[in-house]
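Let's start with one chain on its own, the form predicted on its own, as structure tokens.
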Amino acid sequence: MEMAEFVINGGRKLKGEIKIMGAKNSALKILPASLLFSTPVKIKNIPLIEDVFRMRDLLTDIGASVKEIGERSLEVRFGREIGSNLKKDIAERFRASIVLAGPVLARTGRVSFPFPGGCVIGKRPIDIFLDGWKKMGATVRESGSGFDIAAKRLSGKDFTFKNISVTGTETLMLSAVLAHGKTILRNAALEPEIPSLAEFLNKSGAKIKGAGTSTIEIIGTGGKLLKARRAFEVIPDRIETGDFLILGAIIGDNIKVTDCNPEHLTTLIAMLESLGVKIKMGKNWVSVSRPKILSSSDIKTKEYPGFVTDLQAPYTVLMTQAHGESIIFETVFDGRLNYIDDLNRMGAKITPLDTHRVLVHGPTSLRGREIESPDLRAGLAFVMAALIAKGESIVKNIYQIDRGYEKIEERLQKIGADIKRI
């Protein structure tokens, strides 16, 4: 099969409105959570992206009925027959497949799944999940093909994450909802998607306290399923919002980012303002323009509410256009600076200092080239680099970009980008 690619002619100023879709990381958690319910779960504002389609495939494969009930709205319901095996060829394609393992284990008493994948940085350790399930009373068997986990019943426990993990926090929170007794999750992640999910579960009969803080308490229902009393609305995607704000700072002539929540991006907005970027904002919009002179500044990625790792690659592209030197320090993931060589081939001057830090010298003019997306976020950073480069660029392996961004080329065309999907 011929793989799609983007052909981009750079150097155009971008202007106009761009609308933010529902958050990938919210949609990918509510879909698995539907297993905890005896009633159908209605979900609104779902982004039409590859990772969501794959999660749908996994749910359908274990017995869910998933139907569309309007544009970007789904209804998920489970009957009596629920499978416990997550299909290998689907689950391997994206990391969030592991979130489904928690609710399947809680509902059926067993789950088997392959090593969850995704992209270059997808092979991240999953011991945090296994440790949590073991503590709650599950037995874990590992084989060459993946994991088999069984638990007659899950019991609430006091569990501390040795490293902060968003997916770990959400998966163990979902696992604990139907458990017997009280679970306490310490050193939990603070991302806005977590309280959004907990609030919906609470309105449906769950007892979760402290979501959005570092200590979450869950009193399990002892196996009693939840009942959805209203539809779940997926919150706006803060990473996508951040991407477009950074793009506006590089090449924007008043780009207005709408349907977003600026409160989820206070760190990025403060950082951009410190670089001289012109920003105005309202309750659910932010407008951004490139300054005459863009200053440089170091960043160090941190868990929310710090500078999020998912915006590190776009920020690095921004720094190639800034005056001065900046150090990019990636503290969250290994291998997340693998895209630097490609930017250098486009004309950037970026010096690796060690596996977690690079020094960017700016400003440099970038030239169009053929590049390949190594992962979701670097893929989008390449699209940004191509939009500011002189001449034509071809971005390959755009499945990685489609995993997290809905029809990105059509939305960029609307604000003046010369980008085509071939």
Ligand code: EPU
The other form holds:
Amino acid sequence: MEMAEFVINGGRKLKGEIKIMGAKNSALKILPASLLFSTPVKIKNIPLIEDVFRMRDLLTDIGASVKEIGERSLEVRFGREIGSNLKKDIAERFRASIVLAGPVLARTGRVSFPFPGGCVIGKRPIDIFLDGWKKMGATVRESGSGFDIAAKRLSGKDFTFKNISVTGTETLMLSAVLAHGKTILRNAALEPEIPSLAEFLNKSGAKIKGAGTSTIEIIGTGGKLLKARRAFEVIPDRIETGDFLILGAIIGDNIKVTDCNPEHLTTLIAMLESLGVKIKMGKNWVSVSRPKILSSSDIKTKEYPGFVTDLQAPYTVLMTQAHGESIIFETVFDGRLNYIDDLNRMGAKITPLDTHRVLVHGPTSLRGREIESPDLRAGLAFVMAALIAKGESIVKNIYQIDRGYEKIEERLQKIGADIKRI
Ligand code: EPU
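With the form predicted on its own already on screen, would you show the form predicted in complex with the ligand?
Starting with the chain above, the whole complex follows.
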């Protein structure tokens, strides 16, 4: 494991342009989807981040040949020999590895994988996936360290998600594409990465209706593989976009976020505007500056298009700089407020109300400290806190940040941040 850390000297205003990379949570789904194809699949705008490298390792390990065909572009090709075991020491490092299980099962009739983890919040249940596969005719065996799933034939079924799950929706959608008969997924997730994936699969011969709504219908091809007719372009990362907008609202002196899709962030933008933040935007850019007075507002995280949980920790950092009190209510995940003690050590005044809610008293001035990233989003929130704090901070365990953000320090340096990787 690498032991790199960020050394950050806070207090500088940030100014200039910052470019958004392709979405982690889109790239991590199209890579596994390449198993559903008889042709090579070209993928453009892939972010160069650790979770993507791990997914590529998993694909290679089960027999894919993966070729670089340009900057941030890959071509993935599967031959006849396809393995069904997801390599334990790689798959258990990130939760999204489970998405690969769906296409492997659909293509080879079986799949074995370890319990997926990654970080504190990555170790969550996978019962929804298992329920879906069982309903489609698979048998599930749990072994000491993971799962063995087998299905000679997956059959389309009418399946209702008991909880909304993004990767659950994508994984079952990918499982159903080659299945026999019609699958209906109800109470499906609406995140923009889902219709983007479905649109590409449809152009390649799949029959998916309703992706981006809560009911998705898939007519299975009955085993016939898809044919890619054009390259898949990974959509802009909406979480990264939101991070930089929040950062701009804290210490921006006109930060322009480019190569993004503001339509995927209307809830955050409406929230920032209500706090007094001035925002300008075009089709693929947004610019933002710190307002004279930043007001406070409560948030409650929700599935898309609600306030996204992945921006909850950065928003809490923003609220430490706002005038007034705010309640942060995390409804999607357990344990995703575990970073507040560290912010308090930096000088924030955040009080837990219960396991899912905290009260932030602002504004407070933050001081540099040594802090350790618990997961990638809270890790980035620590970087933000360090950028506004007086003095030097050291952010440790930055592998977590590298999992989702490409060369974040270089991009922040370009807008004036004093941050070094050592
Ligand atoms: N859940 C279950 N059983 C399951 C699956 C989920 O109980 O079988 C619960 C989870 O414990 C959680 C809730 O359902 O409380 C929602 O989890 P969901 O399944 O939607 O999360 P996910 O699909 O695993 C994706 C993103 C997350 C993002 C969430 C919410 C990927 C690879 N991950 O996770 O991204 O926070 O949706 O939008 O797409 C991140 O990028 O940092 C990240 C965590």
